[in-house]
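In structure tokens, the next block holds one chain alone, the form predicted on its own.
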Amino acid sequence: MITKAIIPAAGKGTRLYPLTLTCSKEMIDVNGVPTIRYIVDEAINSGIKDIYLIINKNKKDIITYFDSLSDLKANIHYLYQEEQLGLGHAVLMAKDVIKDDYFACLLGDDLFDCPIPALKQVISVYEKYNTQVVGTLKVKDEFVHLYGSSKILDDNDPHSKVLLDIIEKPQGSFPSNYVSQGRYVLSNKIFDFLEKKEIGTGGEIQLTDSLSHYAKTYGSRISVIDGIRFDIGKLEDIENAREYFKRKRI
């Protein structure tokens, strides 16, 4: 069973200024609920018992919020990433605490609404194939360059495909419209690739590069997530998420 998850949440949220001048971007509310709470609840509803939030020391509001909750059905732990050197570097912060063969990773910028929790769908693919899994959505051609594009082998599973390679933010041609969307089941062997600290797109240590190396070495799959995603790193998507979840409550 997958019982541990990490949530990288150390970024400064510069795309969301001025909102993030007074609070962490993960604490921006969507209809009265901090966005990080939606993601933590998704993890809990997917069977996660221990959640490691990867933050920087300025994000005391996140700690204060979770310390105030008495009914949370998971243990919250904190890891500190003082230098924001990329997503791959953030995941590497968890190396010393994740001893399980496999663990989950949920990105703090991705908010989902799904009939089955997005992470639970990814975990179901892991349970079926016992391998590392990248959560994806199928997007239109014009949006592929914004994400990691998956080179796949279709073996007629409607919920999953074989992952042969993954390319971060491809320019021009791209392997497929199945793009990574911030939900993963990772093997602890991913740390072997992350420790090489390979500099990738944007001058950062990209998780995508290690996912590519892992897929070519050990094999991987994608999970085709059934649901709607909001990028809560963007002001427009935050407003869309607020309107969407407001309508759901009516």
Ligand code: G1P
Contents of the next structure:
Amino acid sequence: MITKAIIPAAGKGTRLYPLTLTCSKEMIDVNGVPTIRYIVDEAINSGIKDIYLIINKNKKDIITYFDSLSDLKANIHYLYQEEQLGLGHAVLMAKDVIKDDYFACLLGDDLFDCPIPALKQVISVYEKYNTQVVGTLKVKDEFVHLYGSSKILDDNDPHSKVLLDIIEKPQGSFPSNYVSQGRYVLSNKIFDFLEKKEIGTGGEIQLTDSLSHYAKTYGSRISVIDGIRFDIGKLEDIENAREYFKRKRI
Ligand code: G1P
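Okay, that was the form predicted on its own. Show me the form predicted together with ligand G1P next.
Full complex below, order starting with the chain above.
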């Protein structure tokens, strides 16, 4: 059973300046609810009981917000990442506290609306194959360079494929249109690769590089998520998410 999840939330949110000079990116409002709440609710609705938010000292507004909620059906814990060295480095911060064989990871920039919670779909693939799983969507060619692109083997499961390799933000040719979208079931063994602190795309310690090593060493799958997703790391997409969820509520 997957009961623990990490949510990296220590990034400075520079793409959203000046909005993020006064509040954490994760606290930006989408129709009266901070974006991080959508992510936490998705985790809870996917069966997660313990959520580890990876933050830094400037993210006290996130702690204040969760302290103010009395009805949350999960425990919130905080881990600190003081240097922003990349997503892989953020995940590494959980090494000493997560001892489970497998755990979930959700990225705060990826907001989903799905018939079944996105993470729950990824966990279903994990439960079927008992292996590490990367949540993906199929995107058009022109968007692949923004994401981690999967090299896959199709074995006729409509919800999942074998993951042979994954390349972070490929320039030029790319292995496939199935790109990682911020939902993962990770094996504890991922920490062995992350600990090597290999520098990847953009001079950062990328999670994708460790996913690649893991897939080649132990095998992995992708989950093909059924749903729509907003990248709320960009202002125009926050506006799209606000419009979408407002219309949904009416
Ligand atoms: C991160 C990951 C990338 C993934 C993307 C969307 O990139 O490194 O592999 O596809 O999130 O979930 P970022 O958007 O933070 O640059």
